[in-house]
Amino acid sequence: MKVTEILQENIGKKLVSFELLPPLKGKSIEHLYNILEPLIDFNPPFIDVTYHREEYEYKITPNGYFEKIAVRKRPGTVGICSAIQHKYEIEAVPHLICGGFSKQETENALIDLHFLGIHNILALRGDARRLDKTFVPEKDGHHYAVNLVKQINQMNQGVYLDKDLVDGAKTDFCIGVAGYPEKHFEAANYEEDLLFLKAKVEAGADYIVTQMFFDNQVFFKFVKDCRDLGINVPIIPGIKPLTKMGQLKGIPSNFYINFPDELVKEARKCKDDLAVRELGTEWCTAQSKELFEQGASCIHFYTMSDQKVVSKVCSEIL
C-alpha cells in the first residue's frame, strides 16, 4: 500500500512511523530486527530505511604512502526493505539518493524495487561525502532531488532511459521527498527553499516528510507557508528525542536546525546524559501530543538506533 493511501485511510487516527539505519557492514539482519522488534508493538504502517553512499578514507599502504579508497559502511538498504516487508508485512520505504548513482544505475535500482513489490520511495539528493566540501554527483547522475523525482515519475508512466524501448512496464511508486521547516542549509533563504520544495511536488512528489525539528511552532508555520504556496500534498512531521548533552552541539552542526531556548536552558541544568535523556523524552512526548492535537495523522520518528527512548514516547502518546 502507498504511504498516501495509508494516510487517507487513517484520517483522524494516530499513526507513528520510524526511520532506521542499515546495520554496519559485518552485522547480521538480526541486529536490525533487534532494534525493530520493540517498535513493531506500535503498529507502524511503514518503516523508512536510510541509504548511505560510499565514503572516502585514507589508509596507509605497506610502502608508507596513503591510499584514498572508497568504503560503504552501511550497505543493504534494498535487501533490508525486502526483508522487513516479508517478515513483518509492513510497507518499507527505501531512501533513494542522487549521490553514488548514475541515471542508468538509478533506473536499474528502481526496476529491482518494483520487482520486489516495494511501492514507496523517499527521493533525496543525499549529503556530500565526508571528505568532499560540496555534493558531487556521479558522472551522468542527478544533481538535485527534483531530477530524481522526475525520473521516478517518468518510470511510473512507462518511460525509460532507452528511447527505443516501446510499451515499457509502468511502475507505481509513491514518491516522498524531504521538507525543511528551518530551510535546507544550501538554500539562499527560506522562501527560495519553499520554491524548491514546490518544484519537487510539481515534478511528481506525493508526500513530504520533514527534517527533524524541536519547536512545533516552526512546523506549523512551515505547513501554513506550504499551503499558501499551493503545496497541498500530505506533510508528515519528523521528530527525534534529545538523548545526550553532546547533541546540543552535534545536531545543529550536522542537521542545521535550532533548539528552542527553553529546551537548551533545561538541558544545561542536567547533571548527566541520563537526566538529558529524561528531559528529551518528556519534551518529545509533549511535542508529539501537540502535533496530534493539531491534526497530524502520522508522526515520523528518527530513531538513529536509539529505539528505547522512542518506544517510551510512543507508549505515552498512543
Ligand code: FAD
The other form holds:
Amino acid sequence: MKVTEILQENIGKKLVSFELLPPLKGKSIEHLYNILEPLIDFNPPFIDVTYHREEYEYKITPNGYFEKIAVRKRPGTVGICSAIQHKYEIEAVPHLICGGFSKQETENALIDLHFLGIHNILALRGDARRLDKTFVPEKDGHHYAVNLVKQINQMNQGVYLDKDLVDGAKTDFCIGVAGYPEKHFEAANYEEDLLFLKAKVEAGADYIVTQMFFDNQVFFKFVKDCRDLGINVPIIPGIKPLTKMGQLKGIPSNFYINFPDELVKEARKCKDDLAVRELGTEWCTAQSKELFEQGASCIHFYTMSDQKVVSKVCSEIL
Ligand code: FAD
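Okay, that was the form predicted on its own. Show me the form predicted together with this ligand next.
Zooming out: every chain and molecule, the one shown earlier first.
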C-alpha cells in the first residue's frame, strides 16, 4: 500500500511511523529487529530505512603512508526493507539518494525495489561526503532530489533511460521527499527553498516528510507557507526526543535546526543526561499531542536507534 493511501484512509486517526538506520556493517539483522520489535506494538503503517553512502577514510599503510579508502559502514537498506515487509507485513520505505549513484545505477536500484514489491520511496539528494566540501554527484548522476523524483516518475510511466526500450513495465512508486521547516542549510533563503520543494512536488512527489523540529509553531508556519504556495500534498511531521545534553550542540550543527529557548533553559537546569532524557521525553510527548490535536494524522519518529525513548512517547500519545 502507498503511504498516501495509508494517510487518506486514516484521516482523523493517530498513526506513528519510524525511521530506522541499517545496522553497522558486521552486525546481524537481529540487531535491527531488536530495535524494531518494541515499536511494532504501536502498529506503524510504514517504516523508513535510511540510506548511507560510502565515506572516505584515511588508513595508515605498513610503509607509513596514508591511503584514502571508501568505506560503507551501513549497507543493506534494500535488503532490510524487503526483510521488514516479509517478516512484519508492514510497508517499508527505503531512502534512495542521488549521491553515489549514476542514473543507470538508480534505474537498476528502482527495478530491484519494484521486483521486491516495495511501493514507497523517500527520494533525497544526500549530503556531501565528510571529506568533500560540497555535494558532488556521480558522473551522470543527479545533482538534486528533484531530478531523482523525475526519474522515478518516468519509470512509473514505463519510460526507461534506454529510449529504444519500448513497452517498459510501469513501476508504481509513491514518492516522498524531504521538507525543511527551518530551511535547508544550503538554501539561499527560506522562500527559495520552498520553491525548490514545490518543484519536487510538481516533478511527481506525492508527500513530504519534514526534517526534525522541536518547536511546533515552526512546523505550523511551514505547512501554511507550503499551502499558500500551492503545495498541497500531505506533509508528515518528523520529530525526535532530545535525549542527551550534548545534543543541544550536536543536533544544530548536524541538522541545522534551532532549539526553542524554553527547552534550552530547562535542559541547562538538568543535573545529568538522565534528567535531559526525561525532559526530552516530556517535550516530545507534548509536541506529539499538539500535532495530533492540530490535525496531523501521522507523526514520523526519528528513532536514531533509541527505541526505548520513542516507545515511551508513543505509549503516552496513542
Ligand atoms: P534537495 O531537495 O535536492 O535540496 C538540496 C539543496 O539544494 C537545498 O538547499 C535546495 O534548496 C537546493 N536546491 C534544490 N533544487 C535546486 C535547484 N534546481 N537549483 C539550485 N538549488 C536547488 N540523507 C542521507 O544520506 N540518507 C538518508 O537516508 C536521509 N534521510 C533523510 C530523511 C529526511 C526526512 C530528511 C529531511 C533528510 C534526510 N537525509 C538523508 C538528509 C538529506 O539527504 C540532506 O538534507 C541533503 O542535504 C538534502 O537532501 P534533499 O533531498 O532535501 O535535497
